[in-house]
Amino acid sequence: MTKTYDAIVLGVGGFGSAALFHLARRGVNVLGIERFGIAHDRGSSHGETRIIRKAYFEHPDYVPLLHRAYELWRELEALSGKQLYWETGLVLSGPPRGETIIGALEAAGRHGVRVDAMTLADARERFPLFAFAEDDAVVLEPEAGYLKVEDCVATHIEQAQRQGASLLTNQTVRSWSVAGSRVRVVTDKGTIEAPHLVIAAGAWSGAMLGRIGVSLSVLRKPLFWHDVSTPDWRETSAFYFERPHGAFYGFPSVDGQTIKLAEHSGGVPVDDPLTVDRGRHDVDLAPVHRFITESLRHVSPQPRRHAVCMYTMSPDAHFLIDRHPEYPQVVFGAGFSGHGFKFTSVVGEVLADLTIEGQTSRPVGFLGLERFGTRNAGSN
């Protein structure tokens, strides 16, 4: 017998878990389907921490969404009684005319985000664990920090279930199709139907979405945890450095023994997310090793451990949030291009808006399909 719901969410990682929560809290009889377990390590929403910031150098149009994301993270913390966000500040460093510094200052100025431009002498005195280059510009965003990524996913799901959401884990979606006003989803264990479908499948989005007129690619991204030799790493800020050989980010020490580091730039293409190489290789570590040697103090250049996640890239490295170009009852969030997790709270709200109302008041028009010349099924 085919089970029916008001809406189905495919994938309950970062974005799907938030969509599940926002749909459930509005009284929608919603089902989430997950190929793996809750807050798993097979996709893009794992690895302990993610930076959250508002002076968004990627594009200033993201900032209004970030204001709302911060509000929703605080609401989720209040609802659950769990701390998910740590305000540590964020140090941005790089060439004075580089995209990081220029973009952050532009976004901050346009939207009234507090950032503190620092002299090199002041930066070196305040942040002695960072070895700034002589030609670096340094900006501090004091209200930035990090989110505990697995806790965020698990909490969205927990609160969704408290609001009545249903969940199927360890089930693989074989296909979905639209017949009239209903969407049929076939998994390896059964068939489910609903009037609405939300696709938030991460690295599997390209295969799940089918023909949307935009190609998505997947990159392999190693994460590293390195030993530190001073407790001062507990008290410093998160950081993002633009360097001639790449862009790198990291966090204060959560456990007092290690810090997490990764290269944001680069990445090896992934043919099949199921078989992504999860090993550690010298070629992965070499850029991070150089970054540690040149830019950090009291950090071991050899990692204690590592993990591998994936970036799902859109052609312009900006998000894709829209309705399917053929089926207006299907909405999706995809192509978050390695800078999306901080937005999951607000993107979940947007996906719920699009599902229930067919539109949203949040300013996501610049993230739609139309920028690639593809009109969604609801366009006039």
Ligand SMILES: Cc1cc2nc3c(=O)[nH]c(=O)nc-3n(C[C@H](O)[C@H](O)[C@H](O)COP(=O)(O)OP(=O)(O)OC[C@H]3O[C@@H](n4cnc5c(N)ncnc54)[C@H](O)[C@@H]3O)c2cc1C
Second form
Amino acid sequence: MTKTYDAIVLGVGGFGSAALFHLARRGVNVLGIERFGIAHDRGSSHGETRIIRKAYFEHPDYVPLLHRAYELWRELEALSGKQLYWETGLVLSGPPRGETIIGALEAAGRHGVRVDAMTLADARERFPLFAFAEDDAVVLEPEAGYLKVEDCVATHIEQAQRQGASLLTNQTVRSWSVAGSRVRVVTDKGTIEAPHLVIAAGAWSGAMLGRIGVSLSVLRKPLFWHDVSTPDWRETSAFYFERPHGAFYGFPSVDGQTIKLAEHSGGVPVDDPLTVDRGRHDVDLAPVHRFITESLRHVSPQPRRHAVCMYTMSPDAHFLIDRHPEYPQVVFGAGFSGHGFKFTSVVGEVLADLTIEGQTSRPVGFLGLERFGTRNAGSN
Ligand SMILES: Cc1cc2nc3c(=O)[nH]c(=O)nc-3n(C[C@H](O)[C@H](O)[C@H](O)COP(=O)(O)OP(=O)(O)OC[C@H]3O[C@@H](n4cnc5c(N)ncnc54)[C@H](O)[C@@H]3O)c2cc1C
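Can I get the form predicted in complex with the named molecule as well, since the one above is the form predicted alone?
To see the whole picture, the full complex is given below, headed by that same chain.
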């Protein structure tokens, strides 16, 4: 007999794993379908760590969502007995009138997030591994830190399954369609139907969402692990520096031997996420090399290893969370534009709200399709 489900989650990476968990937790008989394995390295949720912070320079309206995201990460840790979040603090540095410093101070001020604006002398004394520029401002967010990215995905899935969720891995969704009150999902192995569909397909969102009136583009993003020559790298904060040649970020050492570094700005467009170039090229390394030379101490300029990840960009670099413009029973989260992971916990909850109740009390209105002039299928 064919198994029936109340909802299907298409793609069980960062956001899909969280949606699977929140749906299952609320008693929905849910199935996740994933092209690869659990917490794999072929999409956008791999590479050991992701920064989490609240002084959100990209837009202050994200901060209320972040309050809830932190609560949910703590809840998931309590439920699973695993540490997922490390509160290391985050050092922001850049021009005093640059978007990072101004935006972080504005978001923090508006929403009561603790940040410490440091003098250059204090910053140099407290963070001797960073070489701040003479005319830079430095802001510390002490309650920021990092999430262990693969552990978060795996834990959401594990807890979803404990609550009764089903999962099909190594199965690719080819297409979906709506027939009456049911959504029919065709995979490379069969057809499955349910009244609701959640699309969380990451770099494949453009192809999986069909016509939503907004185009998404994918960028290739290399990450590098560099040797460090002092154990002090274990004890420092995560960091994000706005520099004249780009924005760069990194993490304290997780293994005591290397640190992970990457450039947030830039990125080469990807035509097909399945065949993204995973090689290591000098042109990728050059900006990171320069950042190390100018801004960090006791870090080898040559990487020990690298990985390649993808950003899925919306036109304004803000998320897209909504119901499908043509089908109210299809909800989606997409276009997370390289800064979404910290939100997966709360967006999973929002996607569950939209699926179960058709609405959410979380303030995600600014992330809807309407800002691009497209109305979702539930709009009056
Ligand atoms: C290098 C890098 C650094 C980042 N740093 C940060 C950071 O510090 N802080 C932060 O908050 N965010 C950060 N981000 C962004 C964040 O990691 C992403 O926004 C987030 O992980 C995206 O999750 P996702 O669920 O959209 O994509 P994914 O995790 O890739 O999940 C999509 C899933 O859908 C599956 N799928 C797609 N199509 C199909 C199909 N047809 N059939 C079945 N399965 C399918 C894929 O296999 C995949 O598992 C970073 C991203 C990158 C690449």
